[in-house]
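Here we start with a single chain on its own, the form predicted on its own, put down as C-alpha cells.
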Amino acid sequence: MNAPLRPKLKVLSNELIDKIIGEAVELLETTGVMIEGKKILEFLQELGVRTDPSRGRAYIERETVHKCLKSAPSTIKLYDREGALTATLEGDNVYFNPGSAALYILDHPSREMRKPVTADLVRLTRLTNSLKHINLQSTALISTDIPQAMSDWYRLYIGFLYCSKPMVTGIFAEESLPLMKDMLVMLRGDETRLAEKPLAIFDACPSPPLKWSALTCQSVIECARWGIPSEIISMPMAGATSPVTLAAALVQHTAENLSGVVISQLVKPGAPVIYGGSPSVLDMRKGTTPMGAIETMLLNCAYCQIGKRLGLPVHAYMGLSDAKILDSQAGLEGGMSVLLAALAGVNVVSGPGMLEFESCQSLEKLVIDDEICGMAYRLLEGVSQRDEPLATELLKDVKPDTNFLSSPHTLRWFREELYFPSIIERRTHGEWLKQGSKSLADKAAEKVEELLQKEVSPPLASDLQKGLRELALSESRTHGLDKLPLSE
C-alpha cells in the first residue's frame, strides 16, 4: 500500500539558504560578535577563538564554524521526570510547549491581565501536565509573590513538583544556574544520568545585533560542560535591531545562532544545542513587535529550514497571539502559527497559551491551543491508504438508500481517520442554544477546571519531593523568605 505523504512547507530555495549561511559565516569571520565581559572573552581566546579585547569582539573562522557544526548532534532526546523518553528532536518531529516567561496572566472572569502569583504557576503547570498535545512544559510564568532573585530556580522547582514532562527554561541571573543544575541532578540521581537523559533545555538569548552578554555566554558554557541542551534564542527585530528585509534579518539570525553553536562545541564537542529563536518584525505604526504577524511566522519557518540544512534540531516561538483577550484575533494568529510550525517541522514549538507579544499566559488559550495542536498532528498524518482497493468493493453495490453510517468499514476506521476535539464547537445551533450557548472561551474555562480537578500523573516520589523542598527552602532563606508560598 502507498505510504501517506506528510505535507511540508518550505519557504526558501536551497540556493538562498546557502547564500544566507555563507554571508553569516563571513560576518562571523570579519565583523565578529561582541562579547560582554573580559573573562568570557579570555575564555574564548583560550579555546582558540581570535579576539580583540580592545573592541570586545570575538572573530570566528569559517573552519571553526564547520568543525563545530560537524560535532553538534543532529538528534537530541528528552526524558520526563521519571526517565521515560518523551521527545526525539530530529528531522520533522514536532513538540509543543507553553512559551516562557510571561509577566502577566489573563484572568478569564474579569478579562484583564494581572501579575501572576505562585498559585497561578501551579495551576498552569498542572494543566500542562494534563494536556495531550502539549508535550513539554516550560517555566512559563514569573511569580510576583517571591523575591525576584528567586524567580529562575523557583519556576523550575514548581514545574517539577507538579508536572512530569521535560522542561524548557532559562536564567535571568547567573547565580541561578548552579542551583537549577543541582535540582536537575537531584531528580536524575547524578550528573552522568542527567547528561544521558536530559530533563531540561536552557534557553540562551544573544542580544541583537551580534552580541552575547556574559550571562548568556555563561549559560551556554556551563550547559555544554554538564551535557544539558542549550537552545539559542536569536531575536532580530527586522527594521530595528536587524536589517528590515527578511533575508537580511535571516543572515543576522544565522550568524548569532552559529556563534552560539561554536561556543558550545568549543567547550565540549558533541554538546547538545538547538538552533532556535524568537525573531519579529517591527510594526512601524505602533512601535510593537507582533509575534502574530505573517512576516514573523515567515521568518520562523525560514530560519528553521536553515537550521535543518545545517543538520541541527530547531526551535521557534509560534502558536502565540498579540491579542489581549480570547477573541477572533487570538484564534486566527494562534491557529495559523501552529499549522505553519507543524508544516515546517519545527522540533520545539514554544508559544501555545501566550498573548500580548509573549508577555501574557492564558490557561484558557492553552486548552484551546492544545486542540489546535491536535488538529495539526492530524494534518501531518496526511491521507492514508487503508484498503486495497480503495473504494471499488465498498461502492460496487450502491443503491439509492445506501449509507455507510453503520457499515463495518466505518466502524473499523472512523476513529483513526477523524480527530475529535472536545471543546471546538460542532453541535447544531439548536443544541448549542439548549446547552447554554457558551463561547469557546467560556467552554475552555470550564475545561481548565475540569482538568485541574483530575489527578493526571503520579506525584513526584516522596523522597525527591522532600529533597527539592529542603533545597528550595534553604535557598529562599538566604533571600529573607522563611516559608514558600506553595499551593498544596
Contents of the next structure:
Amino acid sequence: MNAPLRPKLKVLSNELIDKIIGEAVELLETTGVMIEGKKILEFLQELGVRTDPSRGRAYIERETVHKCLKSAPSTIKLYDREGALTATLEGDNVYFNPGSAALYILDHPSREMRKPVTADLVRLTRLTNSLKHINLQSTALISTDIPQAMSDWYRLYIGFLYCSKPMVTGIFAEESLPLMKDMLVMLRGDETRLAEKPLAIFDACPSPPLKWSALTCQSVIECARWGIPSEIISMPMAGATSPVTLAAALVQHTAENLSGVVISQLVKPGAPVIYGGSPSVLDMRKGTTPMGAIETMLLNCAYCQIGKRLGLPVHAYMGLSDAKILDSQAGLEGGMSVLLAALAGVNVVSGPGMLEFESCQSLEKLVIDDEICGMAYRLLEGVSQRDEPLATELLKDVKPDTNFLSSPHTLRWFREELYFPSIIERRTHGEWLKQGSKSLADKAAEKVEELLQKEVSPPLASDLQKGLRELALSESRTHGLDKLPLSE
Amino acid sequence: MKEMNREEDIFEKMKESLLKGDKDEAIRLAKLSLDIGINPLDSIDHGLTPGIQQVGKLWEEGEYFLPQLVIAAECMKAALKVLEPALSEKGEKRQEIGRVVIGTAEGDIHDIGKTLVATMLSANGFEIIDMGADVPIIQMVNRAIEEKADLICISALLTTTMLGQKRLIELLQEKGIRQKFKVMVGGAPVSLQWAKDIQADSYGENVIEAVSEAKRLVGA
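Alternative state: the form predicted in complex with the partner chain, after the form predicted on its own:
Below is the entire complex, every chain and molecule, led by the chain shown above.
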C-alpha cells in the first residue's frame, strides 16, 4: 500500500533560505540588536553577549547563534488544563487557535464593532472549548469592564475557567508575568510539573526594526527560566518598519527572531522557544497593515520554511481577514490563509475569528473558520490507498444501473474519505428557500448559540476553580475592584 | 524671457519637483529662486504649496501611493529650509496657521504614521513640535503648555498603547486645561468610535483627513 502524500507548499529555494539566514546572522554580529533598558543589556553581557551600552546594542556572534540553535528544542508538547497531551509542535503538524488580543468584537445582530466585556470573553472561551478544529485557545479579547491594568492576566483567568485547551497568551505589563505564572503553576500543581507539561505559550514581540523593548525581553527571559514556551513574534511591516522587498523583510525577521532564540537559550539552554511572527506588508494607499494580503501570507509561509530549516517549531498569524463584516472578503481571506498555513505546515496558527487587521474578533467567523480548518485538515490527509488493487475489483462487475451508494465498500469508507461540514451550504435551492434563505453568517450565528447552550466539558475541578477565583480576586482588589464581573 | 514668465516657470518646476519626489531639484530651485530675487513667500504660496496639495489630491484619487506622498513632503521641507532664512532676513514669516505638539503614546516605539502626519501638517503651514515616539503623557502635556500649542496630536499603533490617548485627555481634564487645547488622535487601531469614547476633538482616518481636520480645528 502506498502511503498518502501530504500536500506541501514551499515558497523558497534552500539556496535562498541559506542566503537569508546568512545575512541575518551577519547582521546580528555587525549591526546587532537594540535593547531597551540598561539592566537587560547588563544581564546579556553577563551571559557572554558583546554589548555597547552607550548605543544600547547587543552584538551576537555567529557561534552563539549556532550554539543556541543547537540547544533549542525542535519539539514542544502542549498539555491541556487536565494534563492530557493536546499538541506536539514539530514537523508539519498544524494546530489552530483564535487570533489574540482583539480590542473589539463584531456584534452580529447590529453588524457593529463594539468593545468587549467579560461576558463576551466567556462566550468566546466556551465556544473555543467546543470547536473541534480549534485545538488551542488564546487570550483573544480584551475585556473593558475591568481596570485596564489587569486586562492581560484577567484573560488567562477567564480562559482556564471556561476552556481546557492549552493557551496562547502574552503580557501587557511586566508585573503580570509572575501572577500569570502563579495561575499556571496552580493549575499544574507545581513549577516542575508546569515545565514538564507546558500549558501556555507566551508571545514576545520584538519592535521592528531590530529592537527589543524591556517588557518583551523580560518576558523571554522569565519564560526561559520557568520552562514556559516563548513565541517570538517578529513583525516587520514591509515598506514601513522593514525594507519593502519581501526577501529583505525576511532577513530582518530572521535576525529579530534569532536574537529572541539566543536570549532564551542563553538564559537556559533547551528552553522551549517557537519561531513565530506577524509580518505584513504596508498598504501603500491606505497605510494599513493588511493581514489578508496575499504578500502577507507569502511572508508567513516563507519565514515558517526558514524556521523549519533552522529546526524550530513555527508559528504564524494566518486565517485572518481585514473585512469589517462577515462578507465574501472575510471568507476568501480566511479560507486562503488557513489553507496556505496548513500546506506550509505551520505548527501554531493564530488567527481564526479575527477581522480588521488583528483588532476585531467575531464568534461567527470563528465558527466559519473552524469549518475551513476542518477542510484544511482533510486536504492534508491527501489521497490514501485503501485497497489493493485500487478499483479493479470494485469496477469489474459494473452494469449501466450500478450505483455505489448501497455498496458495502461505500459504507466502509465514506466517513474516512469525506469531510462533513456543518454550516457550509449544500442543500438544494428549494430547501434553502424553505428554511429561511439564510446566509452563511446567519447560520454561523445560530451555530454559535447552539454550541453555547451546551455545558462546558470538562468543567474545571472545583478546588482549582476556587483557588483561581481567589487569586484573581485578591489581585483585582489591588486594582480597586472588590468584585469580579460575573462572579456568582 | 520676461521676469514674470521666469517666476511662473520656476513655480511650475517647484511643483513638478514635488510631484516627482526629486529632493535635489527642489533644493536647487529654492536656491535659484532666491538668486534671481523671487520673494520666498511667493515661492511657497505659488510653487511648493500648490505642489503638495496636488500630491495630496493625487493620493486621495488613488493615483499616488504613500511613499510618493512622504517623499513629496520631505522635498517641501528641504526647500522650505532653504527659503526660510531668507524670509527671516526680510523680517517676514511664513503664515503659521497653528502650533502642534505631536507624538506617539508611551510604550509605542512605532511612529511612521505620526511622522507622516507631522510632515504633512508642516507642509500645510503648521508649526510642528515633534516629540518622537514613546512619549510619556505628562511630558506631552507639559510641552503643550510651554509651547502654547493649539493642538495636541497623539498617535498609537498598538492596541495596548491606545490607552495613553485616553490618559492624555484625562490628564488635561484633571489639570483643568482641557479647553485650552484641541486634541486629535490617530493610528492604525484608532477609530472614530474610540475618538468619541475618549472625548477627543477629532480623529483622522488618514493623513490627508488628519490635515483637513487639524485645519478645521484651528479655524484655518
